[in-house]
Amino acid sequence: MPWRLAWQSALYGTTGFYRRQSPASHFVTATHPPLGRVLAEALWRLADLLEVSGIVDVGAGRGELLTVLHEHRPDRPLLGCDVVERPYELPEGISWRRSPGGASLAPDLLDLDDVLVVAHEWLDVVPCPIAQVDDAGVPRLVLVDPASGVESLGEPLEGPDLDWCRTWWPTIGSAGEPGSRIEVGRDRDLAWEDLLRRIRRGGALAIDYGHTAEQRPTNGSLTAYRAGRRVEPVPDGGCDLTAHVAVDSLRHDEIWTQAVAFDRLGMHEPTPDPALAQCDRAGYLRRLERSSAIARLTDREGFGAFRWVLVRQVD
């Protein structure tokens, strides 16, 4: 079958991987602590650059960025949207809403005022069409066996996929090769046009795996995790799939790398004298862990490349 219908069935079917598993046991994001902890305070001060009040999360896993953005603002109001139930875990307070996964969204999602609207490495799991160009220059659809994750070359892109790729791709056309690979972002590019209809007034922050025109990865991205390690991806249910996201091709207002969004935002923090520690302990211990956070976020071999996207929503 293509991809994006066995990668949909994987994540997000009634057994898929997302509602059978804590993701945060196969891999782990910038959205756990300590990490978690600083780039919530990131996004507190962005959303108070923007004039709001709450933060929705938009694929929410099991809640992790949630829990320490109530850390930092326990008085603000704060909404997860994610497939599975509301985590037990999550302090009082915290509203939630339930997910059918993938592109889309609660359908009670709607009418969203005064938030910021963040989507932390939601879209580089919406599935989307794989495609390769055959030995004549021809992008066809990749299919896929769910059970082996063997390839094989369908029918010919066409339509608006293919209208995508020919703005969007430059391998398509005269410049593409024979082997190369096209992850479609149309899908993605319509997930976030359906998430910024439902907000009235804020802003919406896409963070994730990205990539623009003229830096697109000639085999593509798509991967797997599995109990912490990258392996082959194989749309069975056991692994969680993912491919970069075309940022560029989403509508916004500005694109920044989490680098240069955290060098905006003020978020600084020197590593500390060791002397500190003769006197204050503790005080030391905690700007250390600020300022080492900081440096794997700001990383541009790491986090730091990712890509922030932002579109600010005015009544």
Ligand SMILES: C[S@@+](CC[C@H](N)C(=O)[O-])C[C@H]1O[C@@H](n2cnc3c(N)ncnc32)[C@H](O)[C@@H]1O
Given for the second form:
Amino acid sequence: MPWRLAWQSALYGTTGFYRRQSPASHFVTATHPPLGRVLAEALWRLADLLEVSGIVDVGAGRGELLTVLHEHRPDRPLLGCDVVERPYELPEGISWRRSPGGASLAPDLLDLDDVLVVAHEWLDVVPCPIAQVDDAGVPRLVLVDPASGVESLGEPLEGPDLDWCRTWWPTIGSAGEPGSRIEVGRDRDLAWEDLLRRIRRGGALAIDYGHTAEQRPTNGSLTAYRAGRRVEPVPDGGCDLTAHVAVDSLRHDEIWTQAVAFDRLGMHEPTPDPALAQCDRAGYLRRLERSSAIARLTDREGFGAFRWVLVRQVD
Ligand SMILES: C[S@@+](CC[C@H](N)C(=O)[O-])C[C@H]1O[C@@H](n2cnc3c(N)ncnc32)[C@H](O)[C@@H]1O
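Coords for the form predicted in complex with the named molecule, given the form predicted on its own:
Entire complex below, previous chain first.
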């Protein structure tokens, strides 16, 4: 079957990966301790700049980011959304909505008002068609056997997906090398639009692995994780499946790397002077933890290369 369908069923089917598994048990993201607390601080700074009161977390996992957002500002409204029931350990007062998964959002995630909507590593797990250029230079849908992961080439890509590739993926056409792969971003664009439509007043921020037209991955970026390890991408429900996001095709006002975003938000902390530890050990350790977290979150070889796709004002 086409990758998009196999991927959807593997992650969000009745026994899909994300229905059974907490993302945090399989891979580390910037929302997990000790980085999450500092990421949350940056998000509140952005919410303040946009002059909104609350934050909505779409693809909230088990509420890791919401919990630290709440620690910073317990008086502010928070809402999470994921494919599972509200995690029981979530602090009281945080609302929750349940989605079908992938591009389909919760039917009752509506009329979001006076909020910054954050989607941290959501769009990379929204399944999309995968195509491969054949020997004649024609991009064809890649089909996959869900049990084994063995691939074959199907029908030529056509319609809006082909149009999307012509606009956004320059390896199509004269530059299309046989064997090169395309992760067709149209489903992600539509999912993002759907999310934006649900915001009555506020901003939206997608934070994700991403690329722009100048540096698309010629061999694709589809990857799988299980129990902290990278594994072969087999859509059998036993692993996470993710592909980087074509961020420039998403509606946006700004696209920054996370390193640039932190700089603009004034998220700096120099390594504290060890002499501080003599007179204020707790203060020294606190500043050391914050400066180490900022260094990791802005490392251009790691989380610092993540893209922040910002829509400033949706109304
Ligand atoms: C890669 S994990 C990221 C979790 C968390 N945001 C983080 O960064 O640690 C992707 C999460 O998005 C959730 N997800 C996928 N599609 C969704 C949808 N349509 N609505 C809400 N959550 C969704 C998955 O269930 C999963 O928990």
